[in-house]
Each structure stands twice: as structure tokens, then as C-alpha cells.
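Just the one chain here, the form predicted on its own, laid out as C-alpha cells.
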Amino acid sequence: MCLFCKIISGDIPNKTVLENENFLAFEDINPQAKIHVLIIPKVHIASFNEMTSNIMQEMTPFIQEVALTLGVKSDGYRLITNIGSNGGQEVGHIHFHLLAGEKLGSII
């Protein structure tokens, strides 16, 4: 069972920001911005390469609700997913990083 699946099952505690029956958003333990939240589906999907359009369609409004809950929807935020080892993915479970709460520098 992967790290995020253990969080979903409750084996590893987390600081939940928002949750529904299909998705979980929780604070990153190593934040890279004032606000750094990880957003994951509760079903195990290894990476974005395996993501289905149906799950992405359901996940999009959840991510938008997370931004609203955090109070950053109007000010702006960064949404990132890393794919594979060369893309920087460290946990083999699709996840989006939502970073906000301060002016973020350009990454490109």
C-alpha cells in the first residue's frame, strides 16, 4: 500500500483541508509556500499518465472547492502535478500540489 493510500485509510494521520467520498486534500508536511496542500483521489492511480478523463472531470470542481475553502480562489494559486521520476514525482499516487498564500515566482 502506498503512502497516500495509508493516509486515505487512516493508518497515517494528516491535516485534512477538505474531503468527500472520492477525494482528499491535506496539508503538505514539507510546505514550499505559505499554503501547500496535496489533493488526491481516494482510488489508487499511479500517475497522471494513468488518469482517466472521468476522474479528472470529477476532480476539477473538488480542486476549485479546495481553493475556495482556503480563501485563495480569487487571489490566485499554483496547481502542479509531477509525473514520473524525471518529472519529480516522489509518491506513486497521482497528486496535485496547490501552492498559494504569497506571490509565487515564475517557474518557467
Contents of the next structure:
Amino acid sequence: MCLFCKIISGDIPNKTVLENENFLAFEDINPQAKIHVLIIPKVHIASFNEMTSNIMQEMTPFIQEVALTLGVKSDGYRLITNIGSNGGQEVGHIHFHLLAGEKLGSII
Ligand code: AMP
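Could the form predicted in complex with adenosine monophosphate be given as well, to go with the form predicted on its own?
And the full complex, kicking off with our chain again.
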């Protein structure tokens, strides 16, 4: 079982921000901004390469709800998903990083 599947099953604890039947948002253990939350589907999907349009369609309003819950929707935030080794992906379960809470530096 992958690291994030163990978080979903409760074998590894997490600081949950928002959860529903299909998705989980929790605090990153090594935050790169004042607010750093990871958003994942509960079904195991290795990366964005394996993502389906159906799950993405359901995940979109969940991510927006996470931003609302965190109180960052109007001030803004950044969403990142790393894909594969060149993309810097370390955990093989798709996740979106939501970074917020401060003015973020430009990366592109
Ligand atoms: P990535 O490099 O895009 O695969 O991101 C993996 C992220 O998972 C990193 O930001 C880590 O800090 C984070 N991470 C690893 N283990 C945990 C954990 N047990 N709880 C919360 N976040 C974690």
C-alpha cells in the first residue's frame, strides 16, 4: 500500500482539512508556504498521467471547497501537481499541492 493510501486508511495519521467520500485534504508534513495542503483522491491513481476526466470533474469542486475552507479563495493560492521523476514527484499517488497564506514567489 502506498504512503497516501496508508493515510487514507488511517494507518498513518494526518491533519485533515476537509474530507468527503471520495477525496481527502490534509496538511503537508513539510510545508513550503504558510499554508500547504495536499489534496488526493481516495482511489489509488499513480499520477496525473493516469487521471480520468470523471475523477477530475469531481475533484475540481472539492479543491475549490478546500480553498474556501482555508479562507484563501479570494486572496489566491497555487495548485501544483508534480508528475514523474523529472516533475519531482516523490509519492506515487496523485496529489495536488495547495500553497497559500502569503505572496508566493514566481516559479515560471
Ligand atoms: P511530491 O514531491 O509532489 O510527491 O510531494 C510529496 C509531498 O508529500 C511532500 O510535500 C511531502 O512533504 C509530503 N508528505 C510526505 N509524507 C507525508 C505525511 N506523512 N503527511 C503529510 N505529508 C507528507
